[in-house]
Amino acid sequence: MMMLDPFSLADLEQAIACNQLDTYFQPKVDIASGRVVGVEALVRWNHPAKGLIKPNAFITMAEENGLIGDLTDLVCNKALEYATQLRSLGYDLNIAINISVDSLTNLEWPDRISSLLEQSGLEAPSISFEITESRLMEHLSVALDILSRLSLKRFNLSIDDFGTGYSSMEQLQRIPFSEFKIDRAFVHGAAREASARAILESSVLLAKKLDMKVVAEGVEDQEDWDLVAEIGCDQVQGYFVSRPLPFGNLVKWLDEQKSK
């Protein structure tokens, strides 16, 4: 039986136009201090009939149909609005925003995002842009100029899902990344899998050689936490810390952490 798409391109276009997309946040914790140091902004589609839809169900459609620029701008706007609210509540956290490589084709975009930031009253070093490694390596020459411009404007750049692409040290040296995120596939359960642990240890060593901060994604239990702490990761992100939360729930969670 033929499977039908759960939604159409017209549905996605309407979602962007009618503000059906929201931003959830997953906390990032410093291993040494146990302190919450940042959050990653994760887009969610509040579909009126189908409920909450995660980004892996619609990002590719947006990329393939010329909607990723509008989607990226919407996510950035919402993330900066929420970041301003967090700052007013006394939470000075780094905000990480995922950027599709397909949106890194407009040379005016770094200036546009800088203007948005200026309007929000935030500073560039408080924002990190995460770029997925596998897609980046497909479009390296195109994206390099824009990433360099963002770095010059003092935004942090993070290479996301490291281990899923084919980067070399030479390629990584060409891009001014300050953060290195290791994919969940090489983190969760690595204490019990020798091959995953070897990749994890090698990735941390590579990041340290390139003077990057290391974030372990997919930390889901104490065993995962203990391993990434042992081998020298700087920060963790995953269900062991918290699931992605809507903004109101994030504030409650942060308040609870502060009172512990």
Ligand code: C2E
The other form holds:
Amino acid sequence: MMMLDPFSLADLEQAIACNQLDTYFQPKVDIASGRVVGVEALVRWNHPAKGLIKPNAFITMAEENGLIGDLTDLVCNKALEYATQLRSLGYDLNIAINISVDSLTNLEWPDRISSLLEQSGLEAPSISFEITESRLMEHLSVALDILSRLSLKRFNLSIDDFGTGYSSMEQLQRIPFSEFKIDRAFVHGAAREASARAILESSVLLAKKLDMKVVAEGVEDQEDWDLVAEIGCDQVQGYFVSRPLPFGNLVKWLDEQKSK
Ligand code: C2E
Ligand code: CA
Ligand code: CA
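With the form predicted on its own done, generate the form predicted together with this ligand in the same format.
Complete assembly follows, chain above in first position.
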């Protein structure tokens, strides 16, 4: 197998310090109304020599080398700045930000994010933090304190990649989540895969029992859309609606939706 051209930790440190990171945005659509209700911020690295690098190539490196706190702060800053611009353009959308469990060990973080929010003029209920199920369950006791503080501040908490982490009912009830995002492994093609469909259906059932909203990730075609609508998901995210877009293209895309 050919090795991908690697980058060093120093490169990543520099990228964070020199503002080479940006956020793309992927729309989330409400199934019942067909309206765009939010966008998820997804980090991208504009590497001066290697071009656009996706997060899976560098998030783990950031987590393992103490850079994730700075990365998270940078992403939050950008996402809130863009969110303010969206507001001024008349788009009142929920903004979802991915948070690594490793960022949930710093007890000062909820206050820091609150003061950032204050500067931006936005309100906590229009911000969601997405935390991956599997890693959260490994570090639940540490993260729980910070998640509770965030929830008290009225931020939305969303459990990401649901279905990959084997959470128990008991664990799920302890965390103040308001949303499940079902992993795309159980969404795309589930109409033709009995086991994926079974996991999708039981996840939706569980979410409804716990009074949570359900977002289906990875909806790539009409068949996926029809299935998640039939099963009772609330929102959809995926290539069928739109790929993640740089901010300028997101605004164009939103304008086009308005005139449809
Ligand atoms: P995620 O949070 O599950 O985000 C969804 C990923 O699935 C995104 O990949 C998105 O581009 C991709 N995707 C969306 N719709 C479809 C679809 O219909 N089909 C397929 N095949 N893929 C789809 P991306 O942007 O490469 O991000 C990968 C992961 O990196 C994210 O997964 C998230 O866990 C992590 N990540 C992204 N941004 C950040 C960040 O700012 N901070 C942290 N800590 N993690 C981040
Ligand atoms: Ca996510
Ligand atoms: Ca996911």
